[in-house]
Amino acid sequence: MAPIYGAIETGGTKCICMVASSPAHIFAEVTIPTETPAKTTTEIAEFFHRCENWEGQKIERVGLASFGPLDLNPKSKTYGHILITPKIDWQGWDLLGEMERNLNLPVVLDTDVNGAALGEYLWGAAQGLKNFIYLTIGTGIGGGGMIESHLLHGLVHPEMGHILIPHDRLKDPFPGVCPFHGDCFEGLASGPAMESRWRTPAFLLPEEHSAWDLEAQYIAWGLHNLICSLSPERVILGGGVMQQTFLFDKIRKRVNESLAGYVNSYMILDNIEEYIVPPALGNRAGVLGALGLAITGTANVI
């Protein structure tokens, strides 16, 4: 029998937990309310508690894809902490720590998108690369990826939603939402920023919306910084905002007009459908990936 594993997605609003040994092997899931951090953490435990014999078997590791900022550097005092964040209550608590104390059992931890981007190398949208780039667009904007199939960490851990883009104050006067950078990446086109800038949620927002046409914009720019400091292979946007799929063309529209023909290469050139692409797993991706840290058994070499 093949071994089982858990896995969590904790995000802003929600907690995804799964019991399973692969994603065709699901076993156990439950959706829990983030909360405060000992109330989410107690209630994730309790899931686990009950699965953690599943038919005679015990659940050798769990992953966990968190939202962070988190502090990754297995050499700091802080290692497995969240570092600042918008959620206060979360800020400073030993989110690795505390998992494993009360689930009793080894966790494997990464940032939300980079577990979304392992889901999608295992079984999505990544499936035969060895260099790509996940980016959501939603409450936030965040990205993960890889490098020589390598899950991207670093210094701390990539903040793709707070690079700077080009903002003309004249046709777009939204000083942005960030709290840190004010018009940053993330400022100017999460969902946040757009029902803050049109008073409206995204999702509400007919297609014919000069709206669209922004936010396409902005989200070129931000990938035509990416494509050039990282050259993926390929770019996969997930993310409430992404949920409108018209989006897309008009998003690969206005990055090859950002690139001019400078990236020469035929997959953003002529085939750019298949290289600015949604994720093949869905809303999945996230929970998958944790998936894939407790069966990997490492957030640092695939």
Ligand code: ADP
The other form holds:
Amino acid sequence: MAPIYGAIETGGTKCICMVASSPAHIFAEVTIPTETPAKTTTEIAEFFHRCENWEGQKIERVGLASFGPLDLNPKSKTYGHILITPKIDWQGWDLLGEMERNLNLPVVLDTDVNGAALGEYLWGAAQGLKNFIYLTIGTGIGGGGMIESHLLHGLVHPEMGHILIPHDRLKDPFPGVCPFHGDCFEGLASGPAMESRWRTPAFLLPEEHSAWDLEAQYIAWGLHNLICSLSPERVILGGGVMQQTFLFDKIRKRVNESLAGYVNSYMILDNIEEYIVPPALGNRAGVLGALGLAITGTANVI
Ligand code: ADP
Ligand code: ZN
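Given the form predicted on its own above, what does the protein look like in the form predicted in complex with ligand ADP?
Expanding to the full complex; the earlier chain stays at the top.
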């Protein structure tokens, strides 16, 4: 029998937990609201204890793809902890340690966006690619991905949502919502930034509203920087705001305008519909990526 694994995606509002041996063989799944860390961890552990012996088979390992920022440096004293976050209850929480103790299983941890990137690499839009990025544009903007088939890590982990992009305050006087930087990429273009600037939730803004041209321009400038820095072979855009699928063509057009023919690849010049794409796994990328972390057994070397 194929080994079975656990997968957890912890998000700002909910956590998805799963027991599976592959995306085609999912045995149990539950969604748990994200509340205090102790309560949420207990509920997650209860689910896995109920599934502990799935038809006589034990869970080998659990993959955990989590919101952050996270300390992912194995040499650090606070390895596996959640760092400074507006979610005050979770700040400093020993996410990895508490999960391993409560589940009594080995846990492989990475960011939610690296999880989604791994899911897309194994089963989705990044199959066969060695270099790509996965960017989510939702409550925040976050990015993960791979360089030469290794998930992106580093000093802490990339914070692609906090890069600086052009901001013409005459055309857009909105100061931005990032508590740290004001008008960084996330401060200008996240879902809450749209809601605050236009005083309407993003999903209620009609397609003809000028909000979407501005949004596409900011995302295109963000991508300009990331494409020039990392040279990804594909850019996958997920998250709530990208549910507005008409945004893709607006972004593609502006990325081409902004790069102005300088990044000389047919993927950008002639094939941009296949270069900037939605996640093939849709909103399942994160939890399936967590399953991928459990199956591969490491977030560091693939
Ligand atoms: P999270 O980032 O918390 O994991 P999401 O990726 O769903 O969750 O992002 C939530 C943000 O995306 C909210 O700011 C919301 O306004 C926005 N959003 C969610 N659904 C849509 C939609 N269909 N169209 C535009 N914006 C959306
Ligand atoms: Zn910022």
